[in-house]
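First, one chain by itself in structure tokens, the form predicted alone.
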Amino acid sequence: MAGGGENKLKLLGMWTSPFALRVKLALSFKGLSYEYVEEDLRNKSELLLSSNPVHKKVPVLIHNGKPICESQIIVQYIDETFPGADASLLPSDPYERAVARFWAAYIDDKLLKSWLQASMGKTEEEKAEALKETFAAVANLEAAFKECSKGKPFFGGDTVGYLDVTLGGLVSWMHAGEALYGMRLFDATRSPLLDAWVDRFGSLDAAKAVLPDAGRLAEYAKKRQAEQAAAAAAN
């Protein structure tokens, strides 16, 4: 695997973070070896704080001592820095590359934001409104998959691409969210293309090597919710 020798890669992450998972997926599909450092976000390491002094968040990729922050930027950096690795994630065509970047931003800014609000809103009205926004985002992303895939299995066509990795970081959380809240983000009626994509992507060896168990994620979420409820009650 590439990534050794003069190309030393170290990833600072947290096992539950969909953003860190996004980077792990990119490294996995590119066939790159790296050192992984699990961070405790309640007791952040000096390495994390010095590597990402602005946001103080994971993930951070350190390449030959130089830190790169923010998951989408990191994935693009990996693809551009290691063009000869196993897979090319970003399209070679400039227009298609711009389209992929647009939808990647949409996943974080619209889909993920409203989906989290639908699960964690303070009132039922907030949750209902967020759910409406989530399903609108799903409909747009379903159309984007149809456009980008051109009838093939992945956003990247015959092989996994940038958008597959971007959305792929959420796959385990999709299953965990369904177990926790009974809400399926993609389904065969509302978004059949994306519903099939979830299973197809999750069955790939490079994805299975990285994605955490959904049941373990659900237990983690329950524990965090209980801790937050206890802290709120104490105040």
Contents of the next structure:
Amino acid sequence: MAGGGENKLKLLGMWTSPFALRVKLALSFKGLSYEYVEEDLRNKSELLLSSNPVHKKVPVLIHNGKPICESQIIVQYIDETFPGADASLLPSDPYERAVARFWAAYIDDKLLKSWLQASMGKTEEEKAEALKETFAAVANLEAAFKECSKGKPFFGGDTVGYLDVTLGGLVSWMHAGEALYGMRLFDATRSPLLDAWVDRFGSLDAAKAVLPDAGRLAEYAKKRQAEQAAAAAAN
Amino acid sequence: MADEVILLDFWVSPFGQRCRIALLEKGISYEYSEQSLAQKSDLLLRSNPIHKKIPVLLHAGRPICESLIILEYIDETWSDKSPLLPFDNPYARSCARFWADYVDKKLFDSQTRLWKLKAGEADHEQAKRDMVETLQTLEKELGEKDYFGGDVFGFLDVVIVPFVAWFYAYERFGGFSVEEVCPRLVAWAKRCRERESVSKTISDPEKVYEFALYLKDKFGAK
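Output block for the form predicted together with its partner chain, input the form predicted alone:
After this comes the whole thing, all chains and molecules, with the earlier chain placed first.
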């Protein structure tokens, strides 16, 4: 597919960001080529700051010079701009689209938020409470998978859809989290459908092409934790 | 009726008002159902078991939750009239969605802190600065345009306009003049109020301020 001239795509990202990964997954499943720019978030580029002056965050997709920000908005933009030969990421029925958008927001606002708090919370109490909330969110998402997939392999049915890409951004961190804390976000007892989905999604060629190595993510997380502990001790 | 439309809502909610304005713009007849937030109805709890919040749009018995999602649903389902999002311009759509997301992340949060926190305290001063910054950012985004979408009243205008009824409350709680901070936004608000869908829907600023005082009394920092 076109990578220059008419359809110039550039993605500003960071290799550990699950949000940037979502966009990479969408581009990969659509078979689109693009230029990838790895950002140093401690030293943000001029291009990033001028493309996303409001939030100054990755990912940013720049299409023919025009920036699009916020991972879910970018994925919808890709879906609408490059319909492609295969099924689109979002369903065509307005009600099913609303359901997909609802659970995508839920993944970020509830699941991801409490999951992060469960490992980054300041007190043991906070972390325990967040872990409870995480498991409640997992249970809701398991039910959502059942409703959306209708017995098929993906949230999108037979093929990967919007929710698969949205949740897909977290897959490598799920494996890294298991290596770091011995805790599986979706396990076979609590959430068997999602547990099977993780392996199924991760084994797709378009996903394998972009998913970061979980071992590298775990090493990165350990390094960041050590840095933060040292900084806290120094103060 | 097979395609009955019901809106579960709360009178002063800017999120619910977005949906009402959209339904009016599209000329869709619906049943408005005022909900009690203190004692949530079975219908609300069944329709939105995850968040238990309004607004919820019920269409042919199926619930759609979250105001921005409801707006897109309304636009896609009744696509023959008054498009809210430009249907043929993905870039313009992504810009509208970006700013709608910004409003939900920033404006409502700053507004809540303005009434909730104690005046004079450091965190209240921060809330005021954040509110001013948010309004200035929206002012800049509006620029010289008549509406956020350009020449035509659209999605982002619907998303933001219910909050104009809160400007008076911002001034009372924040001790600043909204007109001084964002004159073009104030002019835009006047322009929007000329539309029947808006004037019929958004709350009276005095009533909004009274409501915020009630919230402050009940939930505010002591």
